[in-house]
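In structure tokens, one chain follows: the form predicted on its own.
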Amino acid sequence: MPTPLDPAAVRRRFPGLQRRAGDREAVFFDGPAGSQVPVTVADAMRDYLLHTNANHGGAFATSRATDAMVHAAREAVADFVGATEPEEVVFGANMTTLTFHLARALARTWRPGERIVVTDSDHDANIAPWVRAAATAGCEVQRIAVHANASLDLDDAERKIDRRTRLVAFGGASNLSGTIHPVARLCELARTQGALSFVDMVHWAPHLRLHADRLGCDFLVASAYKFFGPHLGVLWGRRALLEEIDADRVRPAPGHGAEKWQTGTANFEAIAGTLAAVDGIAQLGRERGAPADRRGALDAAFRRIERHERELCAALLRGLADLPGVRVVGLADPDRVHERCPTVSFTHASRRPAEIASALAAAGVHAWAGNSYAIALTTALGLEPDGVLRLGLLHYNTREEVDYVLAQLRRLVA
């Protein structure tokens, strides 16, 4: 059994959590749209800009320091996603930009009549790039359907992933329902048919340990600002594929390695912050005598994170079940929290999500209303145009905050 997290100790690392709303601290249940940042991340970015700011590839001291920092960051992210080597890690403006970039490159290898498979559960950043790329290449697009409980229909996936399929794109977990998808099984279905697999791990990354080497995927993406870092996107890809595929780049840029995929000058200060973010998570695992190596520390950290978040999520689901008119989207059973991330979306019989979000904001609760860019899912479940009210928990949230939010909701729907 992992050692429980000390929420008070965790929260001291995040100055933003000290924001006041009236006579209490604000409640940040907006994590799925972007987490708060520990002071170590801001310090790393500040230190880079003030003391080693330079472009990379030069012979002078600050340029060499930049190269060393970028390599260290690639090593850290490789440990974070479970990759085998740093040169499989590509940094970019954000997950969406990286996905469009890769989609354009892969589309040049596709032919009319071939098939691209996406899902009805994903954030549109893992749908629109592939749909547009398929249209350019003359490929057919198939969508894996969802059940009424927001889980993916695996029977439908087996029907639609066939020998014509070139790529299957899906998320590790839904950013709207919190549902964890059967990643390894979908990767296996793609691989069996000779197709590539691309997994959006943006919503998974702050909650669950990542193991690219075990999942069997060919590419995965994440966003540092969802796992307590700055606004930066991360792409991991199998080295052979990154070398083989022709990437859009200027002529003097490297034609191999991760740099081949990074268009223009990188955001070095954000890369420095991402390194600090990964090390900050690992530090949670080094407490109480956990392994000193970063991968072992990350394993231990996520065991602690999962235990804490699942306890909070179960409490939230139990509380929502007692509120009249509330319907949770996705898995609502507190005993099945291991099948979902602690992101809980719901609708109310008579109150629009935007109305509830505004009332919560007045009470100092940060939460989102709408479709959260998962418009395929809200459309499939008949939730447009209003969408849902989304409450997203992270490891820095507390049981007291859950109880406070439930009390506010109880007052609103009374």
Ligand SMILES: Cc1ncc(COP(=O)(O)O)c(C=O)c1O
The other form holds:
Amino acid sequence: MPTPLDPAAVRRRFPGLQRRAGDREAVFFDGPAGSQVPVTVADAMRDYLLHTNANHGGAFATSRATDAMVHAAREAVADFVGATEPEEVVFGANMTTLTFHLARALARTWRPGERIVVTDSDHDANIAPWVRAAATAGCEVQRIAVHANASLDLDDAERKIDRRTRLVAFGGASNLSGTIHPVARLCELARTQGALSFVDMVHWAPHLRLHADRLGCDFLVASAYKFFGPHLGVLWGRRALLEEIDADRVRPAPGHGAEKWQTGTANFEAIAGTLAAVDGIAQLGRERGAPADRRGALDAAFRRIERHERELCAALLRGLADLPGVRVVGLADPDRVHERCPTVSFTHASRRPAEIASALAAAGVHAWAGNSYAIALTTALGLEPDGVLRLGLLHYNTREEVDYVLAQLRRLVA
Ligand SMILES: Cc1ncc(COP(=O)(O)O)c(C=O)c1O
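Write the structure block of the form predicted in complex with this ligand for the protein whose form predicted on its own appears above.
Next comes the full complex, and the chain you just saw is listed first.
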């Protein structure tokens, strides 16, 4: 058993969490749309801007320091996503922009009659770029269906991923239902048919350890601002593919390695912040028994994060089950929290999600209503136009907050 997290010690690192709402601290259950940052992330960004700010690739001191920092950040992100080569890590504005960029590049290799497979479960940032790119290349798009409990229909995946398929794009976990998808199995299905796999790990990244190498995917994406970093996107891809695929770029820019995929001048301060964000998570694995290397520390950190989040998630699901009129979207069983992230969405028989979000906001609870851009899922489950009320927990949340939010909801629906 991993040692439990000390919520007070964790929370002290995040000044944003000290925000007041009336006579108590605000409750941040909006993590799936963006987490708070520890002070070390803001310090790293400030230090970079004040002391080593420069463009990269020059002979002078600040430029060399920038190159070294970017390399160190690539090493950190490689550790974080479970990859071996820092040169496989590309930074970009955000996941959406990186995905459009890669989709445009890959589409140049696709031919009419070939097939792209997406899912009905994903955030639209992992659907729209592929649908548009497929349209330009004259390819057909197939969508893997979801079951009524929001999990992916694997039989449908087996039917739709065939020899014509060039790419399968799916998420590691749903940002709406929290459901974890069978990533390794889907990658294997793609590989068996000679297709590439692209996995959106944006929702997974703050909750579960990533193992790009073991999952068998070809590309994965994450967003640092969901794992306690600044607003920056991260793409990991197999080195051979990143080298081989023709990327949009200006002529003097590097034609090899990760830099080939980074258009224009990078957001260096955000890259510095992302390095600090990964180190901040690793720190949670060093508090007792100190594993020597960052990868080991990240393994230990995520064991502690998972334990804490599963306890909170089970308590939240148990509490919601007692509220009249509430229907959880996806896995509602508190004994199955290991199959989901602690992101719990629900509808109510008579209160609209926007109404519940406003009532919670008035009580100092930050939570989202709507479809959270997972519009294919809310459409497939018949939840449009109102969507759901989403409670997104992170490791810095506490049992007291869960109980407080449940008490607010109880008052609202009583
Ligand atoms: C699962 C998922 N994928 C993709 C995105 C888009 O990420 P970005 O804002 O970095 O483009 C989000 C953002 O909410 C998300 O939750």
